[in-house]
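A single chain, nothing else alongside it, follows as C-alpha cells in the form predicted alone.
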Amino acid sequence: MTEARVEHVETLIVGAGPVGMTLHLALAAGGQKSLLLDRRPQEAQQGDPRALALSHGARQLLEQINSWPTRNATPIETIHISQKDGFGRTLINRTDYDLPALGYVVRYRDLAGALAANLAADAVLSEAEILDIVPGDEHVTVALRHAGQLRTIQTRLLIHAEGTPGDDPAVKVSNYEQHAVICEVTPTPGHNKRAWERFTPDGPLALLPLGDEYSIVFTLPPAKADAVMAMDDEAFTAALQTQFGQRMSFAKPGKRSRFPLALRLRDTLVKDNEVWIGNTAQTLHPVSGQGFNLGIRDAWQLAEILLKNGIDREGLDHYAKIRRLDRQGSAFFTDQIVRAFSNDFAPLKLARGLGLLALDLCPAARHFVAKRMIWGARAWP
C-alpha cells in the first residue's frame, strides 16, 4: 500500500445521495466547486427502489439545477387525511394553491439518477472509507483508503450528507416504539392521484401514489410489523385493508421491508469547519413526508450562503440561525403528529376529529399547514 498523498479542496461534502449531489449542483451553477465523496459504489443508488415523496417546494429548487425527474414522477393532486373508526377528515387539494401537483412520489434511484447526470466526470470519489476525521482552525483533515491507497484530503469546509448518525452524543435520540413496514400494493379502482393518511392506533399508514401502484408505508409496534413482515401475501393484503378501510381494495403486494422510527435531532448544525445537513442533521418520523425535504431545503440554503459569504465562520453560524424555526417546527409538527393520533383514547379520538373537522371547514386552517408541507418556513407566515 503507497504512503498517504495530501490533497486540498475547497469544499468536502461526505454522502453524494440525493441531498449531497443537490448541495453539490447547486454550488456548481453558482461557480463554486466541492468534491463528493460517498462510501458506496455509484452504481448502488441506481438499484434502490425506495419511494420518497416530494413537496412541489421540492421540484421548484431541483428543477433550477435540471435535475427533477419529470417522467418518473406520479403527481399527488389531492391528499386525504382521516382517523380509524373515528369521525372527520380533511381534503387538501392542489385547485386551491393553482399548483399542477401538492407534491410527487419518486423512486429513489430515478431522483439520484436524474441528479447524477449533471455530475462531471471528477466530482465523486466512490468506494471511499474514511479512517479519521480531524478539525483544525483553518481546515479539516480527513484521513480515507479509496482504490487500495490511504489519502488525505484538507478542506476548507467538511459538510456531512451521509445519511442516519449512528449513535453521536451530539444527536438526542426519541424513539417512537414505532416500526415502518414498506411495500407497494395495487389498488381497486385506480389511485387518481390521490395520496391517504390515515390514522390509526397503531400509527400513520400512508398511500403514496406511484406509477399504477400505492407505495405504501405502515406503521406498526414492533411485534406487530414481525407478524406482518411473517405473513403470506393473502394475509398481509387482508390486514392492510383492515387498516385502511373498504373505500378501495387491494391486490399484488410487493417485497416488503421494514425500519425502525426514532427522532433524531443535532444538537449543532455547524462546529468550526464542519456542517451538518439532511438525515445527518434530523431524522423525522415519515409521517406528512417531511424530513426528505427539509434535507433539500438544508442543502439549497447552504449553497446560498456559501455563494453569496464563500466559507466564513459568520456566514455558517447565520445558516445554523435560519435553519432553525424549518428544522424545529418540522420537527415539532410530525412529532405532535404520531403522538396525538397513535392511540386509541377516546377523549383524544373526539379532539382529534373536531380538528380534522375545523381544518376541513376552515380554509385559513388548512391553507396554513398545506403551505408548510409545500413550502416548509418558506411559507412563512
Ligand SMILES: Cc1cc2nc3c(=O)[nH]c(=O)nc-3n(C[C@H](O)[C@H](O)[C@H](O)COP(=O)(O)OP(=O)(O)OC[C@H]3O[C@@H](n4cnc5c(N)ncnc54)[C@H](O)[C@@H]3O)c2cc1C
Given for the second form:
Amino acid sequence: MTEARVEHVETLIVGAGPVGMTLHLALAAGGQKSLLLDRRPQEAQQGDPRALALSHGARQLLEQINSWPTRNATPIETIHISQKDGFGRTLINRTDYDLPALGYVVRYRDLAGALAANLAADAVLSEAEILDIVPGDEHVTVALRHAGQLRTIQTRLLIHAEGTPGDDPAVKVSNYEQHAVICEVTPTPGHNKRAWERFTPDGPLALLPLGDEYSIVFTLPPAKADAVMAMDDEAFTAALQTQFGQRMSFAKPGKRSRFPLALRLRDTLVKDNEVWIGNTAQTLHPVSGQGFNLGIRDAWQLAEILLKNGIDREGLDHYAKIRRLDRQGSAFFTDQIVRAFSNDFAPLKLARGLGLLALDLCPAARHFVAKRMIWGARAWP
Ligand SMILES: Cc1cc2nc3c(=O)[nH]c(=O)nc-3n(C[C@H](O)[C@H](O)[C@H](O)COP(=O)(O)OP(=O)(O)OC[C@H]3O[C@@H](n4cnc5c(N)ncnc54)[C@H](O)[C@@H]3O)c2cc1C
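How about the form predicted in complex with the named molecule, since we already have the form predicted alone?
What follows is the whole complex; the chain from before opens it.
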C-alpha cells in the first residue's frame, strides 16, 4: 500500500449507475468535466436482471447524450390496467397522444451499456472503496482505496448517485412488506406491444413487452415470494397464470430474481457541498415504473443548473427546490396506488372498480395518468 497524495477534482460523482452516468454525460456535453467512482467493476452492470419501462420523456433526454439503446428498446403502444377478481379496467393507447409509443422497455444492462459506451477511458474509477468523507467549507475530502492504493480526492461538489441507500437517519423508510419477483416469460399469443398492470391483493403484477417476451414484475408478500422463488418452472407459470387470468398463457420462464420493496425518501437533497440524486435520493415501489424516469430528471436538472451557474450555493438550493414537487408527487402517486390496491377489502375493491371504470370513461382522468407515465412531473397542473 502506498501513501495518499491529495488530488483535486471539480465534481465527483459516487455511483456509476444509469443516473450517475447520465449526469456525467450531460455535464460533458456542456463542456464540464466530472469524475465517476463506483465500488463495482463496470462489467457488473451486465449481470443486473431488471427490465425498465422508460417514459417517452426519458428517451428524449437519453437521445440528447447519444445513449438511447435503439435496437434494444421495445415500444409500449397500449397499457391495460385492471384488478384481479374485480370489475373495472382502463386502457391507455398511444394513438390518443400522437406519439410513436407511450414508453419503452429496456434491459438495465442495455441502458447501462449504451451510457457506458460514451464514457472516456478515464471517466470512471471502478472498484473503488470509499473509506471516509469529510465535509469542509470550500470542498469535500474523500479518502478511498483504489487498485491497492490509498487516495485522497478533494472536490468542490460531491454528488451521491449510489442507488438505494442502506440504514441512514436522513432517509425515511416505509416498508411495503412486498417483494418483487422478476423474470422473463414467453407469452401466447404474442404481446402486440401491450403492457399490463394488474392489481391483486398480494400486490401489483406488471407485464412489460421486451423483444418477443414479457418481463414480469410479480409483487408478493415475502413468504409467498419465498414459495414462488422455490417453485419449478411449471408451478411458477401456473402461479403466474392464476394471478394474471386466462387471456394469455406463459411458457419458458427465465431465471428469477427478487427485490424487497420499500419507499425510501431522503429528507434533504442538498447539504453543504453534497447533493443526492436518483435512487439514493428516493427509492420507490416499481409499480408504474417511475424510479429511473425520476432519477434521470434529477440528473438532467442538476446538470442544467451546474452548466448555467457553475457550483454555487444559490444554484444548489434552487436545485433542491425545483425537484421537490416531482419527487414528492411521484412518491405519493406510487405509494397511494400500492396501498389502495394491495388488499382484498370488499368496499375498497368496489371503489377501485369504480375508479378504474371512471378512469376509462373520463378522458381527463385517463390523460392525467397517461401523461404521468409519458412525461413525469410535467403531468401536474
Ligand atoms: C424490480 C424493479 C423494477 C423496476 N422497474 C423500473 C421501471 O420499470 N422503470 C423505472 O424507471 N425504474 C424502475 N425501477 C427502478 C430503477 O431500477 C432505479 O430507479 C434505477 O436503477 C436507479 O438508478 P441509480 O443509478 O440511481 O442506482 P443504481 O442503478 O442502483 O446504481 C447505483 C450505482 O452506485 C454504485 N454504488 C453503490 N454504493 C456505492 C459506494 N458506496 N461507492 C461507490 N459506488 C457505489 C453501484 O455499484 C451502482 O453501480 C425498478 C426497480 C426494481 C427493483
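The term rigid core refers to the maximal set of C-alpha atoms that superpose within 1.5 Å between the two forms. Just so we're clear, the structure is a prediction, and the values are computed from it rather than from any experiment. Positions refer to the first chain, counted from 1.
Threshold 2 Å Cα movement between these two forms at Gly30, rigid core reference: The answer is no; the displacement is under 2 Å.
Per-residue C-alpha change between these two forms, Asp48, threshold 2 Å, rigid core fit: Where the cores coincide, Asp48 still shows a C-alpha shift between these two forms that is 2 Å or more.
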